[in-house]
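Next up is one chain by itself, shown in C-alpha cells, the form predicted on its own.
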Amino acid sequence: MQKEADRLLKLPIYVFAQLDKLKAKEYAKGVDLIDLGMGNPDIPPPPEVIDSLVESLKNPENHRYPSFEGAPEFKQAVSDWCKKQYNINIDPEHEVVTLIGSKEGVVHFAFAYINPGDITLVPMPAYPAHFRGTILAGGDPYILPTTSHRGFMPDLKIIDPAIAQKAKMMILSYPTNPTASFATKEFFKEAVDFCKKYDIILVHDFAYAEIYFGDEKPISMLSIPGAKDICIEFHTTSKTFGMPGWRCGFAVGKRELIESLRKIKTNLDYGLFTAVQKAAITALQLGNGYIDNVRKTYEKRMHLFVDGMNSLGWNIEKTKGTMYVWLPVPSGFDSTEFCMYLLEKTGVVVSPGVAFGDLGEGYIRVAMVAPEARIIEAVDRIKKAGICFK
C-alpha cells in the first residue's frame, strides 16, 4: 500500500472528524445531543432566496456547466454589495472571483502563491483552513501568538525582521473564529503598513462581516487606504444569509491576486452552480431586515448562554459578534478531555480549543447554532451534571 502524500502526513489531527465519530456513536445509542460544536448556521435563508433558487432550477440552461468567470450579474451584485455595506469600490470584471464557499477560496489561494518552504504569518488560535492551506501547499505557517490581553490581535512589532523578510503572506480574520474578537482600525492600518514594508500579501477572511451586535460594525480590510495594493478579502453567504450548504462565496481585492486565484480555480473546478449564483444575487440585493433579525437572534442566544455559564462560576464577557463563545476549561482537563466529558455527561457537543491550533489549548468554542430553548437546556444539563468552573 502506497503512503499518502507528505502534504497530508504533515497535517495535524483533524479534531472535528474525531468528534463526528463520537457523535455518531451517541446518536446510535439514542442520546439526545445538543450540538453546539460546528459553526453550522441553523437560521434558514430568506424566503425570497429560496424562491429564486427554485425558479432558477426550472431553467435548463442553469444546469449546464457555469462560466469559469462567474455570472457577470453575480459579480456586479457583489460589487454593489461591497459599496453599500463597506463603502469600498470593487471592479466587478477584474476584482471579483466567485467561490464554492470561502473556505475553498482561502485554501486554494495558498496554492496560487505558496511554494514548498515558503512562510505565511498566521495568528493563533485560528480557523484551521488558515494554517492548513499553507501546509497543504508545502509551506510553513509561522505562528503569531494572540491572547485576550491584546484582544486576540497579534503584536506585529515583535516579529523578527528576518522572518518578515521571508514571509510571503499574512492571513488575518476579524471578527475572528474561534475567539469572537474584533480588530481595531488602527491594527488594520498597522497590518497594511507592515505588509507593504515587507512585500507580503495580506489575506483577510471576512466570513463574519455581518454578524455583529451593537454599533461597532466590523471593518473591511479594503476600507484601509492603500490596502487594495496588497490585499485579497474573502466573503461568504453562509453566515450572512444562512446558506452554508449552498457553498457560495466570493473574493475581492487586488486585480493580480484575484487573477491568480481564478487561474488556480480554472484548473481545479468548474465554478459555482449558476442557479445558486442567481439566488445569491437575490440575497445580496435584499434590504437589511433579514440580517438585522439574524444578528438579534445570535445576540439573544449568546446572552442566554453567557449568563448561564457565568452563574456556574465562569467569568465570560459578552461577545461583540460572530456566533461563538470562547471560554476556558475548568482545572483538571485539557480542552479535548473536557469536550468528551461534556458529551458523555450532558450530551452537549462543543469544540476543543486545540482544534484551532496549539495556542487554543485550555479553551472550548461554543457555537450559538440552536434555538433559545436548546441553549437554555444545554446550560441546565451542565448545571444538573454538577459541572462548574473552578
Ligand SMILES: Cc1ncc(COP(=O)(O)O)c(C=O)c1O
The other form holds:
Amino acid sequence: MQKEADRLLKLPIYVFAQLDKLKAKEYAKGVDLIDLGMGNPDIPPPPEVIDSLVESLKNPENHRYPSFEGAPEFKQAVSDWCKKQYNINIDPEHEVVTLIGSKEGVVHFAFAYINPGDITLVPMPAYPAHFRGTILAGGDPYILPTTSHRGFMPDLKIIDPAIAQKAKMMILSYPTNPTASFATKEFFKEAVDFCKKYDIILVHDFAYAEIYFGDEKPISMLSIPGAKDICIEFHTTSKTFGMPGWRCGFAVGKRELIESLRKIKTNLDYGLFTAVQKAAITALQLGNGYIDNVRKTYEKRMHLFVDGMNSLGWNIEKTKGTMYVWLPVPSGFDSTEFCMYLLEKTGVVVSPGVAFGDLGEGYIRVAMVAPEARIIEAVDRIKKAGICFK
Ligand SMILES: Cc1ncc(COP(=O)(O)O)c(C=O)c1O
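Since the structure above is the form predicted on its own, I would like to see how the form predicted together with this ligand looks, so please show that one next.
Okay, now the whole complex, with that chain kicking things off.
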C-alpha cells in the first residue's frame, strides 16, 4: 500500500475523530446525547427560501452544470447584499465568486497562492481550516498567539519583520470561532496597514457577520479604506440563514484575488448548484425579520448557558455574538479528557479547545445549537454529575 501524500501526513491529529468514536459508542448504547460539539446551526432556513428551492428544482435548466463563477443574478444579489449590510461596493462581474461553502473557498484560496515553504500568518486559537488549508497547500502557518487580554486580537507589532517580509498571506476572522471575540476598527486598520507595508494578502473569513447580539455590528474588512487593494473576504449562508447543509457561500474583494480563486475552482469543481443559487438569492433579498430572530435565539441560549455554568463555579462573560461559548476546563483535565469525561458522565457533547490549535488547550467550546430546553437540561445534567469549576 502506498503512503499518503506528505500534505496529509503533515496535518495535525484530528482531535474530533477520537470524540466521534466515543459519541458513536454512546449513541449505540441508546444514550440521549445533547450535541453542542459542532457549530452546526439547528434553526431551519426561512420558509421562503425552501419554497424557492422547491420551485427551482422543477425547472430542468437548473439541473445542468452551473457556471463556474456563479449566475449573474446571484452575483448581483451578493453585490446588493454587501452594499445594504456593510456599505461596501462590489462589482458583481469581477469581484464575486460563488463557493460550495466558505470552508471550501478558504482552503482552496491557499492553493491559489501558497507554494511549499510559504508562510501564512494565523491568529490562534483558530478555526482549523485557517491553518490546515496552508498545510495542505505545502506552506507553513506562522502562529500569532492571541489571548483574552487583547480581545483575541494578535499584537502585530511583535511580529519579527523577517517573518512579515516572508509572509504571503494573513487570515483573520472576526467575530471569531472559537472564542466569540470581536475586532475593533482600529485593529482592522492596523491589519490593513501592516499587510500593505509587507505586501501580504489579507484574507477575512466573515462567517459570523450577522450573528451579533447588541449594537456592536461586526465589521467587514472591506469597509476599511484601502482594504480592497489587498483583501478577499469570505461569506456564508450557513450561519446567517441556517443553511449549513446546502453548502453555499461566496467570496468578494480584490479582482485579481477573486480571479485566482476562480482559476483554482474551474479546475476542481463545477460551481454551485443553480437551484441553491436561486434559493440563496431569495435569502439575500429577504427583510431582516428572519435574521433578527436568529440573533435573538442564539442570544437567549447563550444567556441560559453562561448563567447556568456560572452558577457551577465558572466565571464566564456573556458573548456579543457567534453561537459559541469558550470556557476553561476544571483543573485536573486537559481539554480532550474533559470532553470525554463530560460525554461519559452527562451525554453532553462539546469540542476540546485543542482542536483549534495548541493555544486552545485548557478550554472547551460549546455551540448553542440546541433549543433552550436542551441547553437548560445540559447544564442540569452537568450539575447533577457534580461537575463544577475549581
Ligand atoms: C470561521 C468559520 N469559517 C467557515 C466556516 C464554514 O462555513 P461554511 O458552511 O460556509 O463552509 C465555519 C463553520 O463553522 C467557521 O466557523
